[in-house]
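A lone chain, given as structure tokens: the form predicted alone.
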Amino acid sequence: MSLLEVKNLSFGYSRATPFEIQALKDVSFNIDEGELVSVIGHTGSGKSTLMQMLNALLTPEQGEVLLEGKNIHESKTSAYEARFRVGLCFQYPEYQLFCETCAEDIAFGPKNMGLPPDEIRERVKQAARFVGLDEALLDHSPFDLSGGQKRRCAIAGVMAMRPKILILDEPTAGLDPAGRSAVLDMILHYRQETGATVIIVTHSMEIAAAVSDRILVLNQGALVFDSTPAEIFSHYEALVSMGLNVPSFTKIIYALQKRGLHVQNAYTAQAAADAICAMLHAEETSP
């Protein structure tokens, strides 16, 4: 049995109304414990009411959501307790951020979730850790903090209730280049000491390539595509037609092979020169 099984999904806004919109339509996946799985879409596909439903703050109207068997909205105790087992953090999460302090911030869904003072101080303390937020900072308002500390601070809160599964939706967004990669690291850190499932909703080609297991691609509101990140961007036309930008790297490989040269697909920069160093090593060998 899969952690996470998603069957049939579907949802709409305003119904009945000149402004409906159908947001999901039967969309099904399971996800195994562990996993790291990114979800990619255009504006509008539907990757933020899928997340809100894996979260229970949606109710599909048709389908379910099945955590370790059971239906997350079979009742409004089970959804209520599966908010503290699938960890939802916004994007922007800096702007949710409301306590006196860091550790109050980060405390807060402990406290919810009825934990004794010294398992929430030491869960605090664990979060604070894996974000990389100096313990210094816990006594200190979120609001003096940078844009990055404000940030692994949100994170934090959520990592705080242990989910079973963290979702994260553009974990990365509006930060530089530095700022990227150092919440990148601390989500896979934070996956490989705690082997949580991770669920990564991004718009950066490169990020899905560079740290998933498996990617999912919803398209007016529609899985596509649920395959290895080596598959999804072999479907090259088709993902550009969807409007989404290919990782750079495959964007070279897929030109080289449009001018007929023999070259693997490829997603990352090693993969690419990998493929580019056998072509050529192909061509000097070939009598």
Second form
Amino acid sequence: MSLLEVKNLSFGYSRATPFEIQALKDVSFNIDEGELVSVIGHTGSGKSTLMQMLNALLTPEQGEVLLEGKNIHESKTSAYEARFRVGLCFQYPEYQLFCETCAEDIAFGPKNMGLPPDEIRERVKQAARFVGLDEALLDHSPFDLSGGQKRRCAIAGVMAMRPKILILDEPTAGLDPAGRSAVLDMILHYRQETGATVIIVTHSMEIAAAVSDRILVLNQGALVFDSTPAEIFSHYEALVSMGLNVPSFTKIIYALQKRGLHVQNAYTAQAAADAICAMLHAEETSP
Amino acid sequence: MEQDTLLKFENVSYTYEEEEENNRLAVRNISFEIKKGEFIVVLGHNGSGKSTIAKLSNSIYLPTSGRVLVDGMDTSVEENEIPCRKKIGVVFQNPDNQIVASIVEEDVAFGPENLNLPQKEIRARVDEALKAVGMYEYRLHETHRLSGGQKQRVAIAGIIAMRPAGIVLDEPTAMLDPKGRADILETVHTLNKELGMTVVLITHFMEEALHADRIFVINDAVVERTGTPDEIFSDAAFLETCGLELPDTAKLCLLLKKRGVSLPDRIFTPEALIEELVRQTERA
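Here we have the form predicted alone; I need the corresponding form predicted together with its partner chain.
Every component of the complex follows; first up is the chain already shown.
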């Protein structure tokens, strides 16, 4: 049994009006414990709708979401529990900071879970460590922090609930290159330490390629691909037709292939460098 | 001031009110000049002062000290405020915050209507602006149903309809999907090349800077360096100290060089690398 089983989810907005939109169409997939899965898709492809179903903020019209075999939409209680067990961190989460201190903000989730104060303190500290937020900053107002720090504080608030599954919607949007790699490192570190399952929604093909075990591709509400990065990024034309792309390194490889060169597919910088070296080496030694 | 300069910063400093007592400057004593028709990309880490520069350039903010000149007009002089804003339009990061009307063409008409132009003229400008950004077929669509990239193009059309000499875009692609990003970049390059509009593009994506005439690197409130893409991207260590990075192609070149592949310096675009590699295999 997979940790998360999504079965035939369908959902629409503005039903029975001229503005009806089918946001999700018969979407099914499984996610195993400890996996890191990226979700990519054009704006309006249904990514956010899907994520809000995974922690029961939205209820599917058809289909079900099973967390450890139990339907999270079964009752009010199961839906309530799902919000702690599937931690959802929205896009630009720093706009949701609201407490007087960072510590209180991070503690908000655990407090609502009804945990004892000692346990909450411990979790706040641990979450701050995960995101690399200096302990001295915990007593400061979150509004005194820099943009990058605010983002990390907000993510820590979700981590502090110790969810089975951590979902991050565009965790690097709007960050500079250093901020982007810091947030990614932090997510990878968190995953390594806790063994938690992580789902990342992203518009960056490079990020999806670099960190994921598996990628889900949504197009107009339907799940069109569910596979490894290597397999996904071999569908160049299909991805482009969906408003997506392949990583910049993969694009270079495909351009070389189009020019008649024998070079292996690659989707990260390292793999592309290896493939190009192998190509040059083969050309040298061929008669 | 020379005739062909659109935007000039002279020793400009700016402090946000709440930071006044800490004496913290958002931009510190910066000076630069942008010529009419130039395509400038501004790079810099979060909080480096990029957005402050955007807001100083059309008198949304006025300098705490120093002068900002828009086509020779000092933005600090009250009667210059409106003329300056007509000369330079600004597009921000979040498309949802910039759409004011429910129908695309009404949104684009908002600016020209406020200029008190005759109806016919407004119609002409709106159509022309929507065509320039490739959104003409959507003129009767509802704005809230557009994708992020489409909304952003409508926001740009709203600026174009004012017929400014220059447009400043503050991270216009940060929230967009790959197609949306590509469309915006194509749009701003077309505006620059075909309409001769001066473009200042503020971004966190190195790739977007590859075809700029000049790049300004902002670091901790100062303009740390200006130069052509070649000049800026040939100093990886400098970029890193500024919280930036090499473009992907240059990263790949570094990895190839580490593996013993001999490559000329200053390859930054995918096209250049592909040509070089094809050449090398033909030689072999």
